[in-house]
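One chain comes next, on its own, written out as structure tokens in the form predicted alone.
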Amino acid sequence: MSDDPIIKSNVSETFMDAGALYDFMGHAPLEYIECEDVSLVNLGYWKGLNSFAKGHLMLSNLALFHLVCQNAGLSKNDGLVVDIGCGFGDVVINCVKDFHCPSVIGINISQYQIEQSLKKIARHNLQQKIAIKNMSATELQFEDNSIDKMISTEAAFHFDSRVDFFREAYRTLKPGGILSLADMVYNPPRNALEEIILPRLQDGLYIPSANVYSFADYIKKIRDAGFEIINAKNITSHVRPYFRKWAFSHPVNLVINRNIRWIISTIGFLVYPWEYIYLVAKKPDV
């Protein structure tokens, strides 16, 4: 789809990469629950939750993290678990505390989030079990067949490109290794309004053109990378309507400390028909 003239040909005029986007965003896009030591940056898995209930955004965020980790089958028997696009470190901490993983590495290219993750891991005294590395998802600095489980929560749509990440995931996972992720799917525009909105979203949210395709194409590209699909589900109905209700009832959270140009370019996020999926794939056993 990257050759389609209605899809932005370059990635972003505003941000050099997704790391620069998240350095810019800091904590403000969603709630920061300081008393809970949780920094929330995903849209949430809202099944059974209420968009208007106090604290349910945090619960939905944690539910999404748990969904990804549970689908990966994390356990104390995993030699190495890697979280791709680890945010503020909440997932890697959950891997150790809730799923008893002995060794976890989180990778990120946002310097701000890396610094906050390291501070949080130190507060939990988990430096011996968790490492955070500045590393691109499309150029993983791991040996072939070295990772037991790989997880990623709401990050892969930023990778330039997501197909390159799939190839790197396949290369670095051990035979029988699991890739578990939750991700946003930006379908190609279907009408004139969406043709106007999408390039602005690509610029403001750092969405490469190579990642604009359907869920069906998503599954095909993972299979083309060599993976077997274990589970794949569209969970848009448990994410999009609830997050939109939360966003419209908390508009200040979305715009505080932002410049007007960025707000204008990304406001279409609330109306564009993006989808939300989770997927579990396996590298075949030898």
Ligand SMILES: C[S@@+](CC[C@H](N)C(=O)[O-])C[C@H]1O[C@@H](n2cnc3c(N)ncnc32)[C@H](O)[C@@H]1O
The other form holds:
Amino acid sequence: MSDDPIIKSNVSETFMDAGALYDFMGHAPLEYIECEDVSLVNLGYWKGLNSFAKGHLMLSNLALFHLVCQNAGLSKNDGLVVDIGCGFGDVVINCVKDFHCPSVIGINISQYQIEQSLKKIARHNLQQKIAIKNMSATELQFEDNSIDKMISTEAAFHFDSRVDFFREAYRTLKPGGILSLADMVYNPPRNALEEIILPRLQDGLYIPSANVYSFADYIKKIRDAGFEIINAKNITSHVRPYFRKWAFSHPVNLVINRNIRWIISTIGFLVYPWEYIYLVAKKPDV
Ligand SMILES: C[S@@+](CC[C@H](N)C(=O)[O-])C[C@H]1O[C@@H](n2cnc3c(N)ncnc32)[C@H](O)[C@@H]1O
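Now that we've seen the form predicted alone, could you pull up the form predicted in complex with this ligand?
The complete assembly is shown below, putting the previous chain first.
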């Protein structure tokens, strides 16, 4: 892992892809809870939670995983379930342990997270039920009509582009298959300050310009890909203010092991009015 991960790409001058961003974050996720063996890299769903002590980001993360899995209706009767952008493997483990899914594949493009996920899955002795693959959301190496359910937690805003992912999700899901997402929505800037902040966030957090649009446009693009919307909800009020309070309570967690240039570029994350949504879509039955 480089201290100064300067690599040019179309999306970011700093990172070649979002995998390089997470390789750079490496072993310093937002929080690691040793006794639970959980590494946290999402902002959490804080409904009913209002404490920011150590361990409470974990509760909000588990609640977010649970929401996405429950929205997908995961159960022991599912065939293949695929988690897109699987982080440190906590969601795929959740799919098996809490929702009893018999066969789960997590995909990711961060080599560091893939290695950590594989170790964690072995520690939980779940290698028979879970596989992790190095694969991009925008080029899924699955057959047409082969996946029963697809989930993705706080990852699609990175995909280059999110619409290419919708196309791949539609191709690979079986007719009647379900796509359950939690995602960040970056609306276009509304004033001069937001115009300054957004390009820096795009660079430091690897957010393609093609993914900067409103929730209404998000829904339209999923429909345009062929999906039926089952449920779509703006849950910003259960995420943004709470994550920010957590961040101000644990500022060191945001900066530890990061370089100063990256911190300056992404500090606007704490004020930019990004939104947070969940969405459940279905590939129509034939
Ligand atoms: C904010 S993290 C969320 C991780 C995990 N879903 C969670 O909620 O803990 C975003 C994840 O998406 C992955 N990712 C980003 N772009 C990707 C792509 N094109 N294909 C697959 N995974 C990707 C990152 O490597 C990272 O694991």
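So that the term is clear: the rigid core is the largest set of C-alpha atoms that superpose within 1.5 Å between two forms. This is a predicted model, so every value here is computed, not measured. Residue numbers count along the first chain shown, from 1.
- Core-superposed comparison between the two forms: the C-alpha position of T236 differs by less than 2 Å.
- Relative to the superposed core, K54 has its Cα moved 3.6 Å between the two forms.
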